[in-house]
Each structure stands twice: as structure tokens, then as C-alpha cells.
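Below, in C-alpha cells: the form predicted on its own, a single chain.
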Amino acid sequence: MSGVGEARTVYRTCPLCEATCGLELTVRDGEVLRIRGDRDDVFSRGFICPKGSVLGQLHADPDRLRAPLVRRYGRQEEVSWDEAWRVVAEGLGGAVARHGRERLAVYLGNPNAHNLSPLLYNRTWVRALRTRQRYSASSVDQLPKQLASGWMFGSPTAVAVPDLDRTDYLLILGANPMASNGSLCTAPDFPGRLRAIRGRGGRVVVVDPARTRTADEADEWVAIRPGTDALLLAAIVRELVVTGRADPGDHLRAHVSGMDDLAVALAPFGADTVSAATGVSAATIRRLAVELAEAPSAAVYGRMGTTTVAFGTTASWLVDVLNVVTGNLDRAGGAMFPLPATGGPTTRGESGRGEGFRTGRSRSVVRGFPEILGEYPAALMAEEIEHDGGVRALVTVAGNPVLSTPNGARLSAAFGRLDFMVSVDPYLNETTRHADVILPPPSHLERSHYDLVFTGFSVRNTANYSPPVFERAEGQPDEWEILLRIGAIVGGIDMEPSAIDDAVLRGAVESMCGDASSPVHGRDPGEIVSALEPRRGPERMLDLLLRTGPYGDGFGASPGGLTLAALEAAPHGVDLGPLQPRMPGMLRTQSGTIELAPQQLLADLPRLRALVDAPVPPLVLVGRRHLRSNNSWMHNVASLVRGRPRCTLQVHPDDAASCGVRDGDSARVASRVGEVVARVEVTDAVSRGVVSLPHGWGHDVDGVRLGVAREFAGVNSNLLTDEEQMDPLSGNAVLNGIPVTVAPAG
């Protein structure tokens, strides 16, 4: 650290959304003086959004917890770390002793994906608990895409992203990257990249029930009825088949199976058949098929509007089917697969073939829903707590499921029935208010950062490491130490976190030395471990992954290759180049092909066909994004929530008239499971029959310590979402297309 009073400049990747923008921070004496975009960042080139500018405010937030809280006599009071660990040991240990491990549950929230320590150590500490009751934010977000990718390509990490910087035609469904900055598609300055497509003569088409900011910037907005994207995609694919335009291309033809089965299965989904159900004319469907087939290059990209619906997995599958049959998968300008510097399941093991993807190794107690990616759907949490013999203890990490998962009122009440609850979280929020112990991690600026997840969804291959900006307060453990200690306490492991870390590292090195595909195959594990000295914790694990990854030095096997030291010497990042074709080597299916017609997905098509004739509710609810918001976890920053109210109920003028509500009025919105009162915003930005509330609000509950968020509380849209409505293939919650009624609040 530099001398007292001396300002210094540091560089850091923003951890607040998926865009991974580079930031330049001016700091002094533990205070952030200024933040601006890093103009020399190899990926973002100076781009910054309003969220990136508030890292200093998050660090200095007086409501951010600096010490553990323990519940005593109905109130949560600050205690020492030693006292907190004693209460955790007594509480969690006692619950496991009384009830058994299968009555202990874990919930991992969205911020884990933005945080190096949990990404590296969650698997270790969660496995130490030895319970199958595992839940995460994945099943209210992207799980359908991972499931479809697993069945098609053999790995749930094999997610194709649009090659934005080279495409000539981009079809976007259910996504608003002008507000979200992109999701499952890491692209700093997504708005600039969209404008560049049009600037070079390309075309952007947006399919969405709402005229979003992205739709306003596009060449065309196609309004669609919520939840029917899978019908539209099926009809476009069928149109390509019947007109003879369906062709994977010379580069893929030999690596695709199931074309004939696909053609037969999609026969019932003609453009004329699905037009009324989707609200998209048959002529438009046919034209979109022709445009995709005839564009020099094209990519189809679907996001939250295609995954958080009743046909999320089927829609996610058909997005990539469309990329395949137009010849645009795995080629420049199409949908491509990143090659992250730390590698992953598609870079390890036998090239081009694997064990494939499977689910259902266990089932939930109440509904018997199959496990997917080692967890059960978050929509099942309440019922798994409520039933006789249900969950009695819970650990949450960086999540706020009361605001982010279906029927938040029922879930909140269920949390109140637990014997014991521990939360690793920097805030006393709507979920952690139920906790018996809250263990706060360091702030974003007190820990290192590397985007293990989002480099796997990136539109360009890059690598960027950020060391901590500030030292942790005395006695404050790092987050990986907190997590490993929880695992040790509950798992009955008599080891300090540092010793567990040593054991985890040794196991990883031994596995790599025994893997024929690894650059350290056959080497002495002790030699590799010694070469990683004197690092410890996340930095040591990250160095191992980088050095054995696709660009790594292989511990001397590839001199000049990537290492953590090389990233430390490159504060603006390392550019590893544009996306490159990866077929067929990245496949991990048993057949060694892209399986275009997985039986699980073909079997879902009769359910999809029934949607054509299903009755249409008069009004359905959808969510929406805003550039200054990311779920619920940045609503305590004044500069992000001030100004015109954003938690409003958007209603089309015709629907407002029929419901008897006016702009600025309060309206009562009701669903099968609950109701809220929200301020009305009358606008033609939503289609007729559609109303919209943003996600992640509703901070006006007792027991939270969020001064700013309570002032701008908004309403919790997930008091309206229905825990019984899930995509039956993935278990993903249905957060869009919820039948509701709207009436004056009275």
C-alpha cells in the first residue's frame, strides 16, 4: 500500500453484471475518489454503465455488515467472529444431530456467479454437508439453456453465444441487452455492438411482448404473446425444412445427427398453425425464416423471456436448432463457443466425445422432481420445508430468494419455521432477516476478482485478473475461509480452512496429472504443487487453472503461456482473440455428434402443440430490466434508485381503460397466489393483454437494515408468481406469462 494521503490509480473488472467492464479507480486512504471506464481495457475499451460507477458506494455503504450478526431475543446483534462460529457450530450441528443431513438445505444466490471464492470452493463445502437438498438461483434464470445445451452438446457449459462483432443478422428473443448489458452473452458495450451491426449494413430483429430499449434500437420489433417463443421457433425451423433451406453447412454436416427425426417432429408446427397463438403473422414467420437462411451470417439469441416460461427448455433447444439448420452454428458471425482461459468440461477429457448429460440421480421429497445439475428447483423450497419431516436447517450464500423466487410470501413464512438458518451475506435483507447467524464477506474491493463463469459466455476470448483494492479489516476472514469453515463445522472435519484448501488443491493436481488430456499428464503432483508456491486460496487455484488451460504455460510445457503472474503484469487484461470454430472437438455427447433431436425434447412437443389451442388469459404479467438495477442487490445505492419511480405496473392504454385504471393511479394486481398494489404507468411499450412489473423489489418489510432500499421500496413481483408453475423439463420457475387481474386499488 502507498503512503497515507497519497492517491493511487488501480484497475479492476466490474463484478456487478455479466458485461465484465474494465474500471479505473482513483483511491486514497481506503476511500474511492473516482471511478471511470478503463480506456485501455482489452475488452471494454472504456465503456461503463451506471452500476460500475458505484463500487465505492457499495464499499462505503453504512448498511453493509462489517461484523457477524446473531439472533438473540428476536433481534440480530453484532458479535465477534469467534462467537458467531460457536453459534453456527451449536445451531447447525445441533440441527443435523437431531434431524439428519437430508433435513439440511443450501441456497446459492446469483452473486456467487460474480465472485471468485464461491466459484472455486462452493462445490467443496457444499459436498461436505452431505445433503441432496440443494437449491440455487439457476432455476429462476438460465437452467433451461444449460439443460438443452447438455442434451445437444454433451455438457451444460457448452452454451453458444452470438458472435456479435462479425454477424450480419441478429435475431433476439426475450432479451433486453440495452438494459441488462447482456446475459449468457458477455459483451461490454452491448449497445455499441448492436449499433455496429446496423452500422455495417446488418439487421437486428427483436421478438418481445414489450417494446424495450433494445427493440427501439432494432430494425424491427416483433410483438409476441408471452410464453410462446417455442412455438415461433418451431414454426421457423419447420419453414426452413419444408422449403429445403435447412442445412447445417459443410463445416457441420458430418457432425450432426437427428435431422430426419427433427423434421418429422416439427411437422405440426406450421406458420399458419401457430400464428394466432403467438400473435405473429404467418407471413412474418416465413419472412424471418428466409432472412435467417439468406443472411451472409446470422445468430439467434434468446434469454430470460425464453427461459423463465413454461417451455423454457424447449425454446432454448430450438434457438440452437435454428442456429444449426441455418448453417450458422460454430462459424464466424454465427453462434459460437468461447474458449475460456481456465478451460472447462469441453476442453478436458477425450476430444469430441464424452459421457453425455443426465439428470435424475435423486428426487425431491414432496413432488418427486428430479435433480438437475446437483440441485432441485428453487420453486420447491417452501414445500420441502413445510411438510412433516421436511427441511429444518438452511444455509444461504449471497441470495435473496424471498424476493427472487416464486410466491415469496409462502417462502418467507416457511423460513420462519426453520430450526436454524445461517446466511453468508453483506446485508440484513428480506431473506437474511430470518437467519440466526449472518456472516458478512469482505466487500467487492477487499477481495480479488476473476470471471470464471462469464469468460465461458464471452463474445471474445480475454482474461483479466483484479487483485484486492483495499486490505480486509483486521479479523475479517476472506469469503473462501468462511465457506470452508461452514463445511468443516457441519461436515465434522477437524481442519482449518487453509488445510482444507491444501487438500483440495492436492486433489485437483493429482487429477490433472492423471488426465491424459492435461498438459501436466504424468508429472509429479508434488512438483506442480511446489510450483504454485507461495500462493494460497483462490489465487493458487486460479493459477493452476490458467496454467493448465488452453492458453497456459503447462508448468513449462508451453513457455510464454498464460499464468496468473502474466495477468498480474497486465492490469488491462490479455486479449486472446476472437471466437474460433470448436467443432467437433468440444462435443461431449456419447454419439460424438450434435444431437439435434434429443428424445427428452421431442417428447415435450405434444405439450407445446397443445399450447396452440389453449385459452388465452385476458392479462398476463411479465418482468422487465432496467440499466440501474440488477435483481435486488443494488437497491441500497441512492444514485441507482433516485429519480423517476421504476417499480411501476406498465399497462397498455386499451387495457388500462378496460380495467378502469389511469396513469399514476394505484392498481391492485392479483394472481392465484397473491396480490400487490403498484403504481400504474400507462404506455404502449407493452402489448395489449400484457402488464409488466420489474423483478427484485419489495423492500418494505420489517426487520431489514436497508435505509435507501426501504425509501424506494417498490413491490415484490414474486408475490404474484406461482410456485406450482414450472417448466417440467428443467424445473425452472415461470416468472413470465403469469395470469393476473388488474383493478383500481380503491
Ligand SMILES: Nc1nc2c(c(=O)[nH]1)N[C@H]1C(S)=C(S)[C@@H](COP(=O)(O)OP(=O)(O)OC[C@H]3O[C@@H](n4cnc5c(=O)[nH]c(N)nc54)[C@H](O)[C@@H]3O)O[C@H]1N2
Second form
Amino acid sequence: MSGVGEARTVYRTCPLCEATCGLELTVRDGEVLRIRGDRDDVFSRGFICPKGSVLGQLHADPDRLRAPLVRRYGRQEEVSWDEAWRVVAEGLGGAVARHGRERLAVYLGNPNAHNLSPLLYNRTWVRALRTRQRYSASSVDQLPKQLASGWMFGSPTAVAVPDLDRTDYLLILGANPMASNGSLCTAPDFPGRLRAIRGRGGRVVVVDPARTRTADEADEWVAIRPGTDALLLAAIVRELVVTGRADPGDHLRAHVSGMDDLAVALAPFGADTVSAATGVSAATIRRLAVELAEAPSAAVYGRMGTTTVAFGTTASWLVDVLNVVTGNLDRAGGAMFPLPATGGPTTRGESGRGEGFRTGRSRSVVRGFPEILGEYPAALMAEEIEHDGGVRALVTVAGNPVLSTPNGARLSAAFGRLDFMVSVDPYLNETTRHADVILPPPSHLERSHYDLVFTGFSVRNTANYSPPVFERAEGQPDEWEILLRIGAIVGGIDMEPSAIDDAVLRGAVESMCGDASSPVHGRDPGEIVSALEPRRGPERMLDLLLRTGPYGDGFGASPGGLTLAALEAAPHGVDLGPLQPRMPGMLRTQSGTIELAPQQLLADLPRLRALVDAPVPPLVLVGRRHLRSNNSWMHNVASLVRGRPRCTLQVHPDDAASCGVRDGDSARVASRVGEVVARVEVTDAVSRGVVSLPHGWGHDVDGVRLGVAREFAGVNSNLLTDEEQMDPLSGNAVLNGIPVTVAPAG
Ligand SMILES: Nc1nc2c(c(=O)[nH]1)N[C@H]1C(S)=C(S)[C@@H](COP(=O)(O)OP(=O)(O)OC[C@H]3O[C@@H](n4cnc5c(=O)[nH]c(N)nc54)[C@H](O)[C@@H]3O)O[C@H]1N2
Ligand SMILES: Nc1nc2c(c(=O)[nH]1)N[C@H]1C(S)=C(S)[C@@H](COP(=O)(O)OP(=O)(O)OC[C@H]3O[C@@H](n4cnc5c(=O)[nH]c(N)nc54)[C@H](O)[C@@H]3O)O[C@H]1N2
Ligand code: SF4
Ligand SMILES: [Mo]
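Next up, the form predicted together with this ligand in place of the form predicted on its own?
Below is the whole assembly, all chains and molecules, this chain first.
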């Protein structure tokens, strides 16, 4: 450690969103003096957004918990770690002993995906709980995309991303990367990469019910009625089929199955048929089909607006069908598959074929909904708690479902009735206020970082490791140690986290040594374990994955290959080059083909056809994001929330007039499940019949410890979203297109 007063410069990947920007931090004595974009970062080249520069404020936030809290007589009080563990053992262990494991639930929130500890150890500790009551933010987000990918390509991790830096034509549906910086498409400086498409003569088209900043930057904005993208996409695909333009291309033709079935199944979705329901003219639909077919290269990219709707899986499937039938899947400038340095399900095992993707190994108790990816939909959590014999104990890790999942009021009430709840979280917020024990993780600057997830969704293959900036405070365990200890307590495993880590590592090495596709196949596991000395914890696991990954040194098999040591010596990251074609080797379907017409999706098409004639609600609610906000949990940083209020209800001028509300008024917004009073912003940036409210707000509830956020409280849009509304294929919540009424408040 440097002496008093000495400033030092360190480099670090931002852990806040999927863009994974490189940051340059100037720090002194446990304090951050300045953060700016790292100009030498191999991927982000100096780009930074306003959130990336507040890691110092988050670290120093007096409301950030630095010691565990235990509820005593209705109040959460600071206690020592030893005391907290005693209460967890008694409370959680006791609840499981009394009620059984199936009445213990787990909810994993979004920051898990940005954090090495849970990414490497969730499987271990969650499995030790031996409960099927598992939930996560996936089912209020990207789950439909993963399900569609699972059925088409055989693996839910096989998500095609637009090859942003080389494409000539980008069709964006339901994403606003100018605010979100991109999702399932890791691209630091997404704005710059978008402008570059147009700069090189390409074209960008945005399909969105709102004229977003991204739509403003595009060549064309196509206003669509919320929830109808699947119809639009089906009509574009059908148009290509009937005009004889549908062709996967020379590179892919032999690896595609189901073209004929697809053509028959989409026959009912003519451009004229879907036009009124989507609000997109038949001429526009036909033109988009021609443009996509004729562009030298093109990529179709769908995000939140296409997944968090009643046809989320169908729309996600059709996005990739469109990429295939325009000949753009798996080729430069099209939609491609990254090859992450740590490998994954599509790099291991037999090449080009697999077991396919299965769901439904268990069913939720109340609605009998099938498990997908080992989880039930987050929208079912309340009902699974409320019934007799329901969930009695809960562990949340890095999640705030009261603000992020539908019908937050019902869920909050259900949480209040639990026997015991543990939250691993740095804040006492709308969700964790229900916890009997809150276990705080180290700050984002006290832990190491590597993007295990987002390198799998990245527009360029790169690898970048960041060591902790600051040492953890005395007594503060690392997050993986917290998680493994919870698993051990509930699982009745009498082992320290370090010993569990040893066992998990040993198991992983043994399985690799027995896997014919691994570079260490046939080697002595003991030799590999020794070669990883003296590393422990996430670093040791990461080194193992890197060295056995597609660019790895294979523990000597490929001298000069990637290791964690090589990344430690490269603080600005290692560039592994542009995306490369990966078909057909990455397929894991049973057929060994890209399945264009999965049975489950075809069987559901009559429901989509019925949407054509369904009554149209006069006013529906959609969500939006703002660059200075990040889901629910960064509103306690003053520099991000000051200024113009951001939690406003955007209303089209015509709708404002017919509802009798004016700009700046308070309006009562009501849905089937609840109501909120929000400040009105009249703007023609939303289409007629659509109102928009951001999520993640509503911090003025009793018992939260968020001094700043409380002042800029806003309202919780998930008091309006409806837990009964879901995509029936994936169980994903419908967060866009909620029927609402708007009236002057009071
Ligand atoms: N600044 C900031 N960045 C973030 C986040 C954040 O909260 N703030 N959150 C991060 C997370 S967790 C995620 S998943 C990503 C999400 O990243 P994006 O997917 O880019 O998310 P949004 O900005 O919500 O954009 C969704 C868009 O869909 C539109 N929309 C709504 N309904 C429909 C519809 O039916 N059809 C179509 N075509 N469009 C529709 C909305 O108007 C909105 O413009 O952002 C990440 N980045
Ligand atoms: N209406 C509507 N609802 C939405 C959305 C929408 O567009 N509209 N978007 C959805 C999407 S895409 C997502 S991803 C979800 C997010 O849903 P959640 O993941 O449930 O919610 P977040 O707001 O991300 O809450 C993150 C929690 O993690 C804590 N945290 C932050 N960093 C760490 C860490 O390093 N370790 C630990 N242990 N905890 C940490 C924070 O304090 C906070 O409590 O919201 C969804 N909800
Ligand atoms: S765009 Fe995302 S990764 Fe980059 S600085 Fe902002 S929050 Fe961090
Ligand atoms: Mo998300």
C-alpha cells in the first residue's frame, strides 16, 4: 500500500452496466480522487458515462452498509459478523428445519451478473439449499431470448449479437442504447458505434412506441403499438418467404432445418393482416423486408421492448429467424456469436450437437408453471409465499424485487409475512427492509472484477481483469465467502468457505481432465490443481477457466496462451479480435442444425394470430431508462439524481388533453393491480395511446436507509405492472403494454 498522501492510478472495468467500460481511477488513502475513461482500454477507448464516474461516491456513501444488520424489536441494528452468522444459523437453519427445504426461496438480482463471486459460486451454494424455489431478475428481463436461443441453437447461452462495428444495416426493436448503453450487446460507446454505422453509409432503423434518443439518432423511427413486435417480425419474415428472398446463405444453408414448416406457419401473418394491430403500415413492413434482404450486411437486434411483453419468446425467436433468412446469421456485419475467453456450454463437449434444451423438470406449486433454467418466474413469487404450505424463508442476493418485479405491493406484503429473510446487499432498501439479517458485501472497489457473463454477449472478443482497488475493511468477508457460508448453514455442511472452495475447484478440474473436448483431457488433476497455486477463491477459478478456454495456455498445451497472470500484466485488457463465424460447431441441438421452427413456438402461433383482432386498450404503460439511473439502486448518489425530475409520466399531448392533465401536473395512474400519483411530462416523444414511466423509483417507504434517494423518491412503476400478465412460454413478466387510466390527481 502506498504511504499517506501518495496518489496512485489504477485501471478497472466498470461493473455497473453491460458496456464494461475501462476506467482510470486516481486514488489516495482509501479515497477516490478522480475517475475518467481509460483511453488505453482495448475495448472502450476512453468512453465513460455519468454512472461510471460515481464508483467513489458509492464506495464512500454513508448509507452503504459496512456491518451486518439484524432485526431486533422491529429495528435493524448493526452487529458483528459472528453475531450475524449466529442469527442466520438459528433463523434460516431453524426455518428450514421446521418447514422443509422446499419452503425456502432464493431471489438473485441483476448485479449478480456483474460480480465474479456469485457468478462462480452461485451454482454451489444455491444447489446446497436443495430447493426448487429459485427466482431471479432473468424473468423480468432476458429470459425469453434465452429460451428462444435454447430451442433454436440448443443452448440458452447462444445469444446472437449484432456485429455493430461491421454492419451496414441495423434494425433495433425495443432497445434504447443511447440511455441503457446496450444489453445482450456489450459495446462500450454504443452511441459512437451507432453513429459510425451511419458514418460509413449504413442505415439504422428503430422500432419503438417512443421516439427515444436512439430513434432520434437513427435514419428512421418506426412507431409500433406496444406488445406487437412479434406480429411485425412475423410479417417481415413472411414477406421474405413469399417474395422468394428467404435464404440463409451459402455459409448456413446446410445447417438450417425447418424452413418449410416455418413458411407454412407464418402464412397467416401477411403485412396487410398485421398492419392495423401493429400500427405499422403494410408498405413500411414490405420496405423493411426489402431493405433487410438487400443490405450488403444487416443485423436485427431486439431487447427489453421485445422480451418483457406477452409474446417475448416469439419475438426473440423471430429476431433470429430474420437474421437467418436474410443470410446474416453468423457472418461479418450480421448477427454473430462471441467466443468468450472463459469458454462456455457452446465450447465444451461434442462439437455441433448436443442434448438440446429442456425445461419443466419441476413445476411451481400454485400455477404449476414449469421450471426454466432452474427457476420459476419472479412474477409467481408472491403467490408461492402466500398459500398455506407456501414459502416461509427467503434469501435475496443483489436484488430489489419490490421495485423491479410486477405488483410490488403484493410482493412487499408477502415478504412481510415470512418467518425469516436474509439479504446479501449493501443497502437497506425497499426489499431488504423486510430482512431479518442483511449481510453487506464488500464495496465495488474492494473486490476483483472480470466480466464472465458479458464477454459472452460482446461485439468484440476481449478479456480484462481488475484486481481490487482497496483492501477490504477489517473483518469484512468477500462475497463468495458470505454466499458459501449461507449454503453451508442451510445445507448442513460442516466446512469453512475456503474448504468448500478447494472441493469445488478440485471437482471442476477433475471433470475437465475427464472431458475429451478439454485441453487438459487425460492430465492428472493434482498436477493442474498445483499449477494454480497459490491462488484461491474467484481468482483460482477464473485462472482455470481462462487457461482451459478457447485462447488459453491449456496448462502448457498452448504455450503463450491466455492466463490470469497475462491479464494481470495487461491493465487495459487484451483484445482477442473481431467476432468470428462459429457455426455449426457451436450448435447443441439434438438435430445438429439451427432449428428454425421449434414445435413449442409453432404451437403457440394461434395466440399470436388472435392478437390481430384483439381489442386495443385506449392507454398502455411502457417503461424507459435514463442514462443517469441504473435500475433501482443508484438513486442515493446525489450527483446522479439532482436536476430535472426524471421519474415522470410521459404523455402524448392528445392523450393529455383527453385525460385532462397538463405538463407538471400530478396525475393518478391506475391499472388492474394498483395506482400511483406521478408528475406529468407532456411530450410527443411517446405515441398516442402510450404513456411511459421509468422503473426502480419509489424510495419514500418506511424503514429504508437511503438519505438521498428518499428526497428524490419518485414512484414505483411496478405498483402498476400486473403479476397475472406473463409471456406464457417463458413466464417472463409483461412490463410493457400495461393497460392504465390517467386522470388528474386530487
Ligand atoms: N442508464 C441505464 N442503463 C441501463 C439500465 C438502467 O436502468 N439505466 N439497466 C440495465 C439493464 S438491467 C438492462 S436489461 C438494459 C436494458 O436496455 P434496453 O433494452 O436498451 O432498455 P430500455 O432503455 O428500457 O429500452 C426499451 C425500449 O423499449 C421500448 N418499448 C416498450 N414497449 C415496446 C414494445 O412493445 N415494442 C418495442 N419495439 N419497443 C417497446 C421502450 O419505449 C424503450 O425505449 O439496460 C441496462 N442499462
Ligand atoms: N417496470 C419495469 N420493471 C423492470 C424493468 C423495466 O424495464 N420495467 N427492468 C427489469 C430489469 S431488465 C432488471 S435487470 C431488473 C432488476 O431487478 P433487481 O436485480 O431485482 O433490482 P436492482 O434494482 O438491480 O437491485 C439490485 C440490488 O443489488 C444491490 N447490489 C448492488 N451491487 C451489489 C453487489 O455487488 N452485491 C450485492 N450483494 N448486492 C448489490 C443493490 O443495493 C440492490 O438492492 O428490474 C426489472 N424491472
Ligand atoms: S456505460 Fe456502463 S460500463 Fe460504461 S461507464 Fe457507464 S455504467 Fe459504466
Ligand atoms: Mo436487466
